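Let's start with one chain on its own, the form predicted alone, as structure tokens.
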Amino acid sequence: MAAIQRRKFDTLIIGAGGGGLRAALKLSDADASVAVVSKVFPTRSHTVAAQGGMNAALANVLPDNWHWHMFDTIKGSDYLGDQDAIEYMCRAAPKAVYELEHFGVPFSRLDNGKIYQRPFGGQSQNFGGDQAARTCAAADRTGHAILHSLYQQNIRARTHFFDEYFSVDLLKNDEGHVLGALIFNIHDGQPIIIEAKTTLLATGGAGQLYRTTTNAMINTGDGLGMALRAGVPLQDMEFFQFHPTGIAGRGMLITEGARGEGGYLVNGDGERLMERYAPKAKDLASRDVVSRAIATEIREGRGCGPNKDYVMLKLDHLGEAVIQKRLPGIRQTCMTFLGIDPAEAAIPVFPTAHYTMGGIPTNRNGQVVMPVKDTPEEVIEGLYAAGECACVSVHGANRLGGNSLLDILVFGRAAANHIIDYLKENRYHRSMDEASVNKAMARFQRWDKKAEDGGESVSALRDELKAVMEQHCGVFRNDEVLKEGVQKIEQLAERLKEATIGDHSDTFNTARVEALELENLMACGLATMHSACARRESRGAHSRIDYPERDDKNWMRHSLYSFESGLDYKPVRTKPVSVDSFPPKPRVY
């Protein structure tokens, strides 16, 4: 085999969504040589699908400050979020919005020219008081506006892009420092080694674990799988967010902004159902609360439609002018896929898999950290993570809407700042361990050969995995269902070792990508199912019928799952940077 092409950069960024591009822009502007590897063209990264907006206490519509935002985020996390990281994020939020404005993001405006802010779920004034309006929006296409602006800025800054390349695995030296990755060109299958002094994982979430999801086909947990294979544990993977309002049966997202603008949910009896579950916040309660309310209504026979298997989201009372101005994308989606104009008729909705709250453990500088018994955490030299694939943890057991765009931008920037300092101290490339290269190449070549007859197909196993996750790790869980899920997913992981991609002579490299993606999804599924089965309490998005109460005495801790040592735990960081901590309280809306 011919020698593999090698390229050298100061920083390798895997993933071209908001987190990766924000970091790349900061680094390129600091004259670092930056390679961004993306398996799709950068503006097709999943940040483009974020609709509702980005939280920041600008106080443009109603009184607000970052301390209230911090309280809401900690409460929303069901007290599992790390309070130092949450303080850092909420304090940095206004600056992050103004930076985007200067990069060219066309935020919606108020009549006075200031950035428009809409109400969103779980937001309050004065530590749990009246509803806040904190979410800065560009109509209902906020992620789209942000991603395109960041990409254009990176083109100006001459960031080097490897578009439609797939990252196989991280590469290390014998001291455990991460020194880049093996990637390959999806078009022609040619592998390339990227040697880098620093590597940032910004690969997004793993929503394709589930059959019905708001996530694009590309969201296969690639960075999470790479981290697990490199010996890094995954944190809090049991907490998977179900968005309350996906289009029933299809999963397409109907933004929380629809309820922020005044929409509300009704059951089959025509009742406003959220008055029963969150009498104060109603339809703008936290996402886990609204998802469970919808699932409960349906389970108790108060659903809509011939099978009573969804509820209705009403927007028609808002009027066509408001919907066209504030929710044009939602209107178009409904008209295209449902033949419904939301200005005239209600939208059928049901909770759908949406967001990976867990991920690769990092500190607030974006450095990937490893737990060490009875000592402070150990930083993995040269490796960073940001965005949905990372777990800082600012979302804890449940993410507030509007905090995900904030998360990727604040911690993408924080990681870049730390990398700039690191590169000043580490000016030269370290030599790579060729055993690490050989191991990554073996995984790449595992899917090289034409399939033998009799092996199971990758696509069939992927469908089975999604069904197992949906049936055994959904909105409501219990011991029996979770244990059966663990058993099934372990069996699927074993069967994957013998799977084949069939004879795809015309589309060989895309078939290989699907096989590598399934290995990553299977790794995420194992981490999610094992972590969920072990956590015997209900907290945030992890809702157990057999353990209905939150248990702060035994379970106020982060889970850690690794291939090498299974499950471990570490404490929640309850001490903020500069203010008093918020102790756990009953979480009501």
The other form holds:
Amino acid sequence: MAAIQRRKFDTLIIGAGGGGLRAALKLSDADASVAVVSKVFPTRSHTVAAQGGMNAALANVLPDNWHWHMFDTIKGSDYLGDQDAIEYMCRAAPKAVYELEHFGVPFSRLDNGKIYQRPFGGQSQNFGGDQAARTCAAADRTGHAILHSLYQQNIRARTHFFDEYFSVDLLKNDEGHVLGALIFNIHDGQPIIIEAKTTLLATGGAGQLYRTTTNAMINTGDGLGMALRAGVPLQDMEFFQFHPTGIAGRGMLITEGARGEGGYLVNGDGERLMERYAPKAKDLASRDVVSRAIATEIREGRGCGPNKDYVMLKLDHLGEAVIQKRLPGIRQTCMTFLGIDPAEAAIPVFPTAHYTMGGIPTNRNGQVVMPVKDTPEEVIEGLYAAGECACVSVHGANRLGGNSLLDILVFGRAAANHIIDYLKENRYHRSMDEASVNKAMARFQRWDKKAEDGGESVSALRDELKAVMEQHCGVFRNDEVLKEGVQKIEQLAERLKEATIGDHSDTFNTARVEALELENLMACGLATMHSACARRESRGAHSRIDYPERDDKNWMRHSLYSFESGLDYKPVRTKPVSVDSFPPKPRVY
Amino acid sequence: MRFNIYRYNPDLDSKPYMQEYELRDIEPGMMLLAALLKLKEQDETLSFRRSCGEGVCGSDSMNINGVNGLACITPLADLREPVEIRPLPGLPVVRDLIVDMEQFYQQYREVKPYLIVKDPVPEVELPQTPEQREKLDGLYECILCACCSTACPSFWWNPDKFLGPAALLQASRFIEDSRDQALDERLENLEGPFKLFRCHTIMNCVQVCPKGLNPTKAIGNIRKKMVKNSL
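Could you please show the structure of the form predicted together with its partner chain, as a counterpart to the form predicted alone just displayed?
Below, the chain from earlier opens the complete complex, with every other chain and molecule after it.
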């Protein structure tokens, strides 16, 4: 084989969603040489599907304050979020929104010309008081508007894009410095070594772990798999968010903004079910609370439909004008997939896999950190992570709606700022570690093995993985089910090692891409199931029927799962940057 | 249900051919993408792009029974058999249903598709009234799927000179934006017999747009602005 092509950049960014593109823009504008590697053309990234909006205490509609936003986020996280990172994010939020607006994002507007803001779940004024309206929106296409504007600004800034290139693995030397990554061009199958002084993982979540999901097919946890294989543990993977309102049986997302605009849930008896579970916030309680409420209603026989297996989201009382103006995207989705116009009829919904709260542990500069000897958070030189693949942790055990777009923009930017400083002091590339290149090449070439050897197919194993995750790691969990899940997923991971594909062409080989993706997804599944099985309490999205209470004494700590040492734990950072800590309290909405 | 799908792998095939597939177990309400995914389980070599599955990412655009569209929001029930599926017309085929979209993206970049503000920006948002913002509806929602441009005869004939409906829709999105301060340059950039004026209002673009957008109208609005600006 001919020598592998090598390219050198100051910074390699893997992933071209909102986090990657925000960082790329900052770096390109600072004259750093940046390579953005994405397995899809940037505007196909999953940020495009975000609907409802982005939280920031602008106080355009109702009184607001970053400190209230901070309180809501900590309470929403069920006190597992790191309070320094949460303070940083909530303080930075207004600036992040104004920057986006200046980049051209077509936010919806109020009569006074300011950005439109809508109420979302878990938001309050004055530390748990009246409902706030904190979510900045471009109708219900906010993610699309933001992603396209960021890509457009990167065109202006002449960022270097590697569109439709797949990242195989991180490259690392013996001292633990990350030196870049091995990628390959999906168009012609040729590998390339990207040498970089700094590497930012911005690869998104792993929502494809579940069969019914709001997530795009590309959300296969690629950065999470790469991190695990590079010896970096994954943090808090047991916390996977189920969005209360996916279209029942199909999974398409119906934004929380639908309830923010005044929609509500009804059960099979026609009752407003949330009154029972969250007397004050009702339909705008936190997502974990609403998802559990729906699942409970159905389990207790109060679902809707012939099989009583979903509940209804009612919007028709809002009137066609409001729906067309504020929720045109979900109206289109309902008409396309259900033949239902939400202006006339209710939408069948069910809690649907939506968001990976866990991920690659970072500090609030986006630097990846891991325990080394007695230090719980030692920085890995040259490696950064931002967005859904990272765990800062601002979402803790449950993310608030509207905080994920905020997370990617604030921490994409923070990582870029830190990288700019780092580059000033690290002017030269370190020499490449050839052993690490060979290891990554072995992973890439492993799929050259022919199907005649009798291996199982990637699609069959993928289906099994999703079924195991759904049955053993869903909204409600218990010891028996989780232990069985661990066994099953360990077996699946073994079988995947022998799997083969039936396409060995170099030209746009999607079978090979799917195989590499499944390896990443399997790694995420292992981390999720193991972490969930070990955590014997209920907190946020992790609901254990056998341990129904939150246990702050034993479990107010972050899980860390690695291939090398299994499970480990580290404390929650309860000390904010400049204000008093919010101590854990019972969580009532 | 029967399908006839365009196949071409330059590593193996000297020329493209149509391959027949059959799929049982069609569920009610099933979209074309779901069928293609099932066919790919049978034949891993069948290649196409896809991601969100709900018509917002723009990956799975293709020519379906002669009409460009997104597989993920095309109901099987609406399709006559055998369903004939080809790559988008007018762009080089990479493999099977995957086309090389570089030319399309090049046209997009050529219209400077980003907000240009020359004055210092305020420390808060640039003001925009709901009425001014409403002018962007029908323009900003484009998902760059290329269904429109690759359905346009003017694009087929002059892909190197005519910018095509998608890029012109983007041009209009910034021309109409009350915050943008580069109107004159934008209009000047579209002068000449080809870039914009090769549009013969055939309106194939309007017919195929999966998001219900109207590039022909946007092009008409740009023309009006040009006339007004030259007076």
